[in-house]
Amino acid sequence: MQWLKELDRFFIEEGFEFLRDVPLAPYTTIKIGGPAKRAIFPRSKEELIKTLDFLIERQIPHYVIGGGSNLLVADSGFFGVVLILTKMKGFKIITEDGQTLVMRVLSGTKINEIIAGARKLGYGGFEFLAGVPATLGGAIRMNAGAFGITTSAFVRKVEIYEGNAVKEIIPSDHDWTYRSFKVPGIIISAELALPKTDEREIQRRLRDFWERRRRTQPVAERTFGSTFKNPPCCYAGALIEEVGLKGFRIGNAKISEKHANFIVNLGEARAQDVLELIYLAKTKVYERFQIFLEPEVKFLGIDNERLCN
């Protein structure tokens, strides 16, 4: 495979950190997935762009991962390059006027790091995602939300790599939908606008949101977060529970007994086990209610046509 030799030579010459034939399971929250031919860990915007330019110019298959939530990787893995952005993190203050903090944050920064950094300065906003193992890039791409609040409420500007160019987008309302930021491209960084918030209020929100999450979701288990988007009419978890699948198991994968819109890896679950559970839930719900459940989870190395139709 000539492209692999050329790729390795490029990484070595540039001094980029990378791994060969690396299992992807440890880089996902559900801990499932076979190997990628190469995984690279960009540490800066410049490393990321240089790598993407190289991959795109040579038409090498590639995929970008943040915190690895909302992702299911095939048991056979991915025949290409995975860019893991968790080392491309950090933020700097743009403005702070005592009412609003504007900060530019690299996309690999974890949500909990954003919460902690803003809190030290007396600002809040992202407490609704406390405990969620996501990076900012993933939270924006999925328009992550909980308890009636979404990431879009705090994003002022997004820096994106798309079409071999870097551009800055000021998102409009039309760019956001339920669980999606529609502007194509790879998110490099974003400007967040966070309101001044009393420390006691931040503590209260963190406590309340975490308690609600702990009480209703399997937070201590290996999952990829919500499996399906909620349809306009109702909650996906309630529909799955209504068709009797709460606690149903295939292999070492199980629909959570705490929340039926979560699938749990009990130990050595395979991606195929999870896929069968997803398909079963979709089928049963449609047969009973004529409601189509759309997966929220993303798939890598998996033909998901059966799951999305």
Ligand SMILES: Cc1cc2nc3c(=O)[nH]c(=O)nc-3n(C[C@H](O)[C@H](O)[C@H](O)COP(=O)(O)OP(=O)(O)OC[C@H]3O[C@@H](n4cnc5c(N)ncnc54)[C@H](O)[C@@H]3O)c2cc1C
Given for the second form:
Amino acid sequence: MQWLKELDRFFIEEGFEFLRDVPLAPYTTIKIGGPAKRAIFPRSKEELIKTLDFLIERQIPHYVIGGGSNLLVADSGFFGVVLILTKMKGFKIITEDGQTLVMRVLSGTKINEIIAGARKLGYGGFEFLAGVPATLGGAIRMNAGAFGITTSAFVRKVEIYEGNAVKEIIPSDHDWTYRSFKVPGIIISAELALPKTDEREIQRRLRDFWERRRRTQPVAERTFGSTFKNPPCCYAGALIEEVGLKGFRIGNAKISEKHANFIVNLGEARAQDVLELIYLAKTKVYERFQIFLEPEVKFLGIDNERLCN
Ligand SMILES: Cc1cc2nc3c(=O)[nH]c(=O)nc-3n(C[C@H](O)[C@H](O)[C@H](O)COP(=O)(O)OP(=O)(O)OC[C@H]3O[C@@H](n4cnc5c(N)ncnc54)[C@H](O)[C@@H]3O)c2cc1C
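Switch from the form predicted alone, shown above, to the form predicted in complex with this ligand and output its structure.
Below: every chain and molecule of the assembly, starting with the one above.
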């Protein structure tokens, strides 16, 4: 294929790190998914932009992966290029006035690294996502939230690649919704504003939030977090439990006994098993309650029309 040859030549000439025909399962937390034609691991903003310019100019299909913690990849994989951003990480301090720490963070930085970096300087904020294997880019795109707090609360500016250009936006309230940041494009970095927080308070929150997570979620198992968004009326997990699917298994995928909105890979589960479970839960909940469950998890290489309607 001509475009693959051209792409390989480009990566080699630029000295970019990439892999051919790479299985994507290891890059997701549920450990499921077939190969992508190419995976590239940009280490800087410049590498990311150069790669995107190349892919977009040639209309090569591509997809961005952060921590892969809310992602289901098809068993057949993805016929295109994945950009895995976990090597594009780090932050620098913009201002610190004793009340608020403003830092510029690259989007591939893990949430735990942000928590640790801010904590050393006496600032908090992201403890609600402690232990969640997400990157900042993924947390912004999904407006990740827990315990009544969302990522949106700490984001001041977002640097985005969209339509061959880099722009910086100051998000307004309208740009954020439940589990989504609506401004399109690939997030390169963001400016976060984090409040001064007493070390004992940070410790208390980390302990408290983690304990609540551990008690209610299958944190030690292979999952992609919540399968469905909560509908306005109630919790998706409670509805799935009501229709008797807690612990239900298809192949090696199972609806968690601990939390029915989580699907667990028991080992070598296929994406197809997970999709059947998602479809079953959606159908049963609709039949019983006339409530549509909308997937929170994102799909790659999967025709998700059946799951989203
Ligand atoms: C154990 C566990 C616990 C979890 N707990 C929570 C929780 O409490 N609250 C919650 O909201 N979620 C939770 N999740 C789900 C998940 O962690 C979040 O949705 C998280 O925000 C995804 O981040 P990520 O970097 O892993 O993104 P990925 O899974 O890699 O990607 C998710 C989506 O974001 C896009 N994306 C990723 N990076 C970028 C970027 N730089 N620019 C543009 N788009 C991008 C991807 O293309 C994809 O569409 C949990 C998951 C696990 C496994």
